[in-house]
Structure formats: structure tokens, C-alpha cells
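Next up: just one chain, as C-alpha cells, the form predicted on its own.
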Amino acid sequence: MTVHIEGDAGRVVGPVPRRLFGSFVEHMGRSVYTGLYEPDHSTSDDRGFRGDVLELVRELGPSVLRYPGGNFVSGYRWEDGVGPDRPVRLDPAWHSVESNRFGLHEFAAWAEAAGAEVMYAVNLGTRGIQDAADVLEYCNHPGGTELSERRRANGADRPFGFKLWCLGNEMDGPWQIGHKTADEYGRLAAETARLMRMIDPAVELVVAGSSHADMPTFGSWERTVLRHTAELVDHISLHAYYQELHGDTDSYLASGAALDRFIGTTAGIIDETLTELGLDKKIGISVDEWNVWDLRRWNEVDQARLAEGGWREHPRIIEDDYTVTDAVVVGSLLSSLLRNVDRVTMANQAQLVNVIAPIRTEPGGPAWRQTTFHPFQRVAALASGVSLRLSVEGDRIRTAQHGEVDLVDVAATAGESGRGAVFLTNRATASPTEVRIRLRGARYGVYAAETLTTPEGGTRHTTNTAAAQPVRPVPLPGAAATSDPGGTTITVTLPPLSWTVLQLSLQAASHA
């Protein structure tokens, strides 16, 4: 099988925003407790932060961290997690007990240690306008008021200066605490946004869009919410999770095409609504939850375990063991984000540690990289500059869920430093695929090629564990580039069911 890819150094989708490589920390399961925070762990510092986890997070490279939820935030009282007195509460969202030992100050310090910007979500479920105003004043006002002085008394003399704020979470979902209709939520979000901008005009606000593309209200929800909020917000969210159903591997591997459509449809709705309102502005799309997630396990196993186990602190839930196939799909989802940088302003893989996460831990034990760690880490490290507009010709596959899709999924970036990268997903499960890439307008050489595929002796279901991590990128031989006056031709053979990155460097006198 052969695929031809065409691109031009002068035809770009748009700049690659660093916020595209965000992640998510929610008070859910073992994400926080025994995940990033475990005071008794042998690697922990005097703040209780696990050093082994911080080391892996810095390697992973998330640029933004969304906190504290998620469904959790819709019942959260932020003031429970500040100061010396921390009440223990029930968390109805995840049928858990929340100790509040880790709260706002701890997370701000942890995010700073990780080198990431904070995206803070406010509670528009059980609370609302005043609560959002209070937590914003507490976080961002320099001093001289009751709330800002309380922050200073609690150990943060300088304001946190959080810029990114989510106006609630998944308010379209009947599962959400304080679920609302689009009109109810839109009005509440608008009034909250107005007051927050009065307190801190520099904030960037994310209004909640649809929880997934199959929501019965998708489309009408966005239009209604934006009619209330478009003048006041900067971004609208979408959440997207994918899983393999009934052994339909081809459809699962085409998840990137489904995300392309979700983003494209949402972008069209934004444009139509802005035109209807007569507004000349841009509203970005924040894909502030995305990942692969075995929802069947959550629905059939984890929820039953929670019900049987009663109310406990940080129960083990949604700790998916990710496979080779999952990692390849995550790679293709990252390519979808890169292909849509003209509309997607930020994105957060959900979540960071233990809960459907690229990093896993054991209490008192090791931390390790799941298979999905690797494509995120490579893309976050290598994708820079601009995303190139590409066309693909050649073999295609027909899927039951997503129709006909390209056999090879691709995204490419060109950085100002002269470095470029091509990210390739081979959706063929049984055979290698020959790929010819023609990049006009610049002469590149391939200085590194790596692929993540089924390890020797393994299967597409192979996972990484605390004891062994066989699934990781390995060198891919045979990738070659030839230059001519018109540009560069790159040839490479992709292993079956694989995710591959080619690292490029501009040659001397490179611009054709």
C-alpha cells in the first residue's frame, strides 16, 4: 500500500499555540492523592509533592493544567481547600470523601513546579456569580481586601495571577451537579463573565460547550449559549473521548477524523452565531477534555465498585491500562489538533496522573509512563512554529462509525529554528505502508525517525506496567530525504498499526 502526501512551506494552517499541549488535574480517584500528592512517599518534598511524578510531568511537558474539575468542581467549595482548617466533605460527583488536604495554594505551587499555566474552573453547579467573583478576587487581587488579605495570610503574598478561567463544566450533561438548560446556563455564564471582567479585565474566559458530539443538544446548545455570552467570552469548550467498541479497530483508529468533524462543526456554529449577532471577533475552541477512555469499564465495573465500597477517600477509579492501539489513537488525536490550529486555541488531555492518564503510580511505589505518554511527549516537544496544510492521496479504509478515511493520518509543523516535524499514523493493522511526502518550498533533511508500534513478542494489546515498559518509540530505519530546486521528497515505510515522528532540519540554502 502506498500513500502520497503533498505540502508547501508557504501554505500554513496557522501558528501552533503552546496551550495546545495542556493537561488536566481533577479531584477524582487517585489523580491528586497518591498521584501527584503523597506526603509519605520516599521521593516527596516538604510540601508532599511526589518528586518522581514531577520529574515525569516535566518530561511530558504539559503547558496548561486545568483544575479542579471536571464534574468535581460543580459541587466544590474552594475555600475548603485554603487556610489551616480543612473540613472533610462528601464529593457526590465521584461518590468519594474529599479531605481537602490539597487545595488551591498547593495546586498553584505544584503547577509552578511543573512549569505549567493554570486554567481554573469555577463552580456554576451548586454555586454561581458571587462564588466565581470571590475566588477570582482571592487569587488575583494584589491586596487590601478581605479576600486578598486572606490569601496573603494563607502564605501567598503575591497574587496567583491566573489568566484562564472555565465558566463551569459540562453543564449540558444530566449527570452534572446543577445541570442546566442552555438558556439557564447561558444567562448564568454571561452574568458571571461580566462580574469577573469587572474584577480583572485581563481574564480569558472559556464558556462550556457540548460534552460530546453525540449529545442530543449539540449545536442548539452552542448557539443558545453563545447568544448570551459571545460578547463576553474568548473560547468555547468541547469535550471528546474515544474508545474501541465491539472489536471495531478500524473505527477506533479513525477517531482523529471524528475529532476533525467535531471541531469543524463547532467552528461553523461559532461563525454562524457571530454573524447572526453582528459581532466582529474571534472565539476560539478549547478542547479542554480529550482522550481515549474505556467508558464500558467505568459504567460496568467502577461505578458498581464505588456503590459497593461506600464513601472512601481517593478510590481507584478509571485507571485504564493503555495499549499500543490506544497510543496510536492518541497520536492521531494530537495530529487532529495540529490540523485545526486555526480554530483550536487550547487543548487539555484528560487526565494527568492515574485517572485515564499517561502517568501511573502506586502508593509508596513507583511512577511510570503509560503507552500514551510517548506521543504526547514527542508532539509537545517537537511541534512548534506553524502547522502546514497537507493533502493526502492513496489508499483509504472504510469504517463503520466514521465512513471512509485516509489510511495514513498526518500532521506536520515547521519551526522558526529551522526544525520541522512530521507526525504519521498508519491505520493499516496488518501490513506496512509506503509513504512519499513532497514538501515544496524548502529543503529538509531527516535527522531522526522514531516509531511506536507493537513491540517484538507483543500484540496490539500490550501495555506498560510498573515492572516493564516495552511500548515506547524506537528508531525507524530507512527514512530518507532528497532535495531538488523545488523542495524535498521524503520516503518512509510505516510499520502496521504505528505512530511515527520524523524530525526534520533545514539544509543550507534551503528555500527553493
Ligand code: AHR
Given for the second form:
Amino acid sequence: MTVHIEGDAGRVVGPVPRRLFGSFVEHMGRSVYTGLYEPDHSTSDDRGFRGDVLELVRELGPSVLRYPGGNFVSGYRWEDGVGPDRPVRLDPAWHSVESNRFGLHEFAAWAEAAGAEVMYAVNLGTRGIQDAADVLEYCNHPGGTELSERRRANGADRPFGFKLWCLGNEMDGPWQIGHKTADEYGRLAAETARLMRMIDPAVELVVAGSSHADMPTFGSWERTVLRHTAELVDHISLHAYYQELHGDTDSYLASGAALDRFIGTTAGIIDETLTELGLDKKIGISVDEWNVWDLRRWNEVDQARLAEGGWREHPRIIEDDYTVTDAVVVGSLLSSLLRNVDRVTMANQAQLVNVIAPIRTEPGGPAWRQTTFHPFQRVAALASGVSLRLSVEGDRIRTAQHGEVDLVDVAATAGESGRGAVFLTNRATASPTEVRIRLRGARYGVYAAETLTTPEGGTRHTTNTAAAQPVRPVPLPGAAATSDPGGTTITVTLPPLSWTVLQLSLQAASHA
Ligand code: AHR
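Now that we've seen the form predicted on its own, could you pull up the form predicted in complex with the named molecule?
Everything in the complex follows now, all chains and molecules, and the chain you saw is the first one.
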């Protein structure tokens, strides 16, 4: 089987925003406690930040970190996590006990150590306009008011200056604490946004869109919410999690195409609503939760365990062990984000540590890279400059959930430094696929090719564990580029069920 991919160095989707490579830290399970924060751990500093985790986070390279939730935020009182008195509270969202030992200042310091921007979510579940205004004033106002002086007294003389703010979380979901109708939420989000802008006109606001493409309200939710908020917000969110259901691997491997569609439909609704409102502005899409997640395990195993265990601090929940297949799907979801940079302004893989995460830890023990660490790390490090518009011709596969999709999924970027990258997912599970890429307008050479696929002696279900991490990208022999005055032709053979990255270096532009 040969798949033909065509592109032109001059035909671009748009610049690749660094914020595309965000991640997410929620007070949930062992994400914070015994994840990134564990004062007694041998690698921790005097702030309780695990050094081994920070090292892996820096290697992973997230640009933005969403915090503190998630479902958690819809019942959270932010002031519990600042100052010397930290009340212990119930966290109803995750049936847990929250010690509040880690809060706003700790997270700001941790994000700075990790080299990432903070994206802060306010509670529009149990709280509302005043609370959102208060936390913003606490964080961003320089001084001279009770709230800003309280921040200074708590050790942060200079404002945190958080720019990105989420107006609540998944308010369309019946599971959300303080769940609302689109009208109720739209009004609340609009009034909250108005007050937040009065306090700090520089903030960028994300209004909550749909929690899933299959939500019965998807579409009508966005229209109603945007009618209330379009003038006041900069981005609208969408959340997208994928899983393999009933052994239907083909549909699972088509998740990147499903995400393309979800983004495309949301973009259409934004455009329609802006036209209806007569507004000449852009509203970006913030894919501020995306990942692969075995939701059946959460529904059938973890929730029962939570109920049996009673109220406890940082219980082990949704610590999915990711396989080769999961990593390949994560690679294709990253390619979908790259293909849609004309609409997607930022994205956060959910989550960062332990909870459906690329990084896992054991309390008192090691931290290690899950299989899904690698595609994120490679794409965050190698995708730069602009995303190229490509077309694919060749075999397609019919899937039960997502219709017909290309056998090979692709995204490519061209950086200003002359470095390019091509990201390829082979959805063929049993056979290799030959790929021929024709890139007009630039003469590239391939200087590295790596693939993540089933390791020697493993299966597509192989995972990494604390003891051994066999799943990682390995050099892929045989990728070759030939250039001519019209451009570059690259040939490569992709192993079955694999995610591959080709690193290119520009030899010359071939036409004006
Ligand atoms: O990331 C886990 C949970 O998934 C988040 O708390 C919630 O927003 C989503 O449903």
C-alpha cells in the first residue's frame, strides 16, 4: 500500500501557537499530592516540589498549565489555598478530602519552575461574579487593596499577572457541580467577564463550550452561550476524550479525524453566531481538555472504589496505564491540533501527572514516562513556525464510529530556522504502509526519523511501568529525501500501528 501526501511550502494553515502544547493540573486523585507535590520525597525541595517530576515536566515541555480544575473547581473556594490557615474540606466532585496544603501561591511557584504560563479557572458552579473578581484582584492587582495586600502578605510582592482565565468548567455537563442551562451559564459568564475586564482589561477569557461532541446540547449550547458572551470573550472551549470501545481499534485510531470534525463544527458555529450578531472579531477555540481516557474503567471500577473507600485524601483515581495504541492515538490528536491552528488558539492535554497523565509517580518512589509522554514531548519540541496544508491520497479505512478516514494521518510544520517536521500516524494495524511525500517549494533533507510502535517482544497493548519503559520512539531506518528544482520528495515506510516523526532541514527554497 502506498499513500501519497502533497503539500507546498507556501500553502499554510497558519502559525503554530506555543499555547497548543498546554497541559492541566487539577486537584484530583494524585495529580498534586504525591504527584508533583510530596514534601517527604527524597528529590523534593524545601517547597515540597518533587525534583524528579519537575525534571520530566521540563523535558515534556508544556507551555501552559490549566489549574485548579476541572470538575474540582466548581466546588472550590480559592481562598482556602492561600495564607497560613488551610481548612480541610470535602471535595464533592471527586469524593475526596482536600487538605489545601497546596494552593494558589504554591502552584504559581511550581508553574514558574516548570517554565509554563498559568491558565486559571474560576468557580462558576457554586460561586460566581464576586468570587471571580476577587481571585483576579488577588492575583493581578499590584497592591493597596485588601485583596492585593493579602497576596503580598502571603509572600507574593509582585502580582502573578495571570493572563488566561477560564469562566468555569464544563457547565453543560449534568455531572458538574452547579450545572446550568446554556442561558443561565451564558448570562453568568457574560457578567463575570464584564467585571473581570473592569478589574484587569488585559485578561484573555475562555468561555465554556461543550464537554464532548456527543453532548445532546452540542451546537445549541455554543450558540446560546456566544449570544450572551461573544463581545466579551476571546476563546470558547471544547473538551474531547477518546477511548477504544468493544475492541473497535479502527474507530479508536480514527480519533484524530473525529477531533478535526469536532473542531470544524465548532468553528462553523462560532462564525455563524458572530455573523448573526454582526460582530467583526475572532473567537479562538481552546481545546482545554483533550486526551485518551478509558472512561469505562472510571465508571465501572474507580467510582465504586471511591464509594467503598469513603472520604480520603488523594485517592488513586483514573491512573490509566497507557499502551502503544494509546500513544499512537495521542500522536494523531496532536496532528489534528496542528492541522487546525487557524481555529485552535490553545490546547491542554488532560492531565499532567498521575491522572490520565503522561507522567506517573509512586509515593516515595520513582517518576516515569508513560507511552503517551513521547508524542507530546516530540511535537512540543519539534513543531514550530507554520503548519502546512497537506492533502492525502491513497487507501482509506471504514470505521464504525467515525466513517471513512485516511489510512495515514499527517501534519507537518515548517520553522523559520529552516527546520521542518512531519508527523505521521499509520492506522494500518497489521501491515506497514509506504508513504511518498511531495513538498513543493522547498528543498529539504531528512536528518532524523523516529517511530513509536510495538516494541520487540511486545504487543500493541504493551505499557510502560515504574520498572521498565520499553515503549518510546526508536530510530526508523530507510527514510530518504531527494530534492529537485521544484521541491522535495520524501519516501518512508511506516511500521504497522505506529506514530512517526521526520525531522527535516532546509537545504534551499526552490521557487519564489
Ligand atoms: O480531566 C478529568 C475531568 O474530565 C475534568 O475534571 C473534567 O473537566 C472532565 O470531565
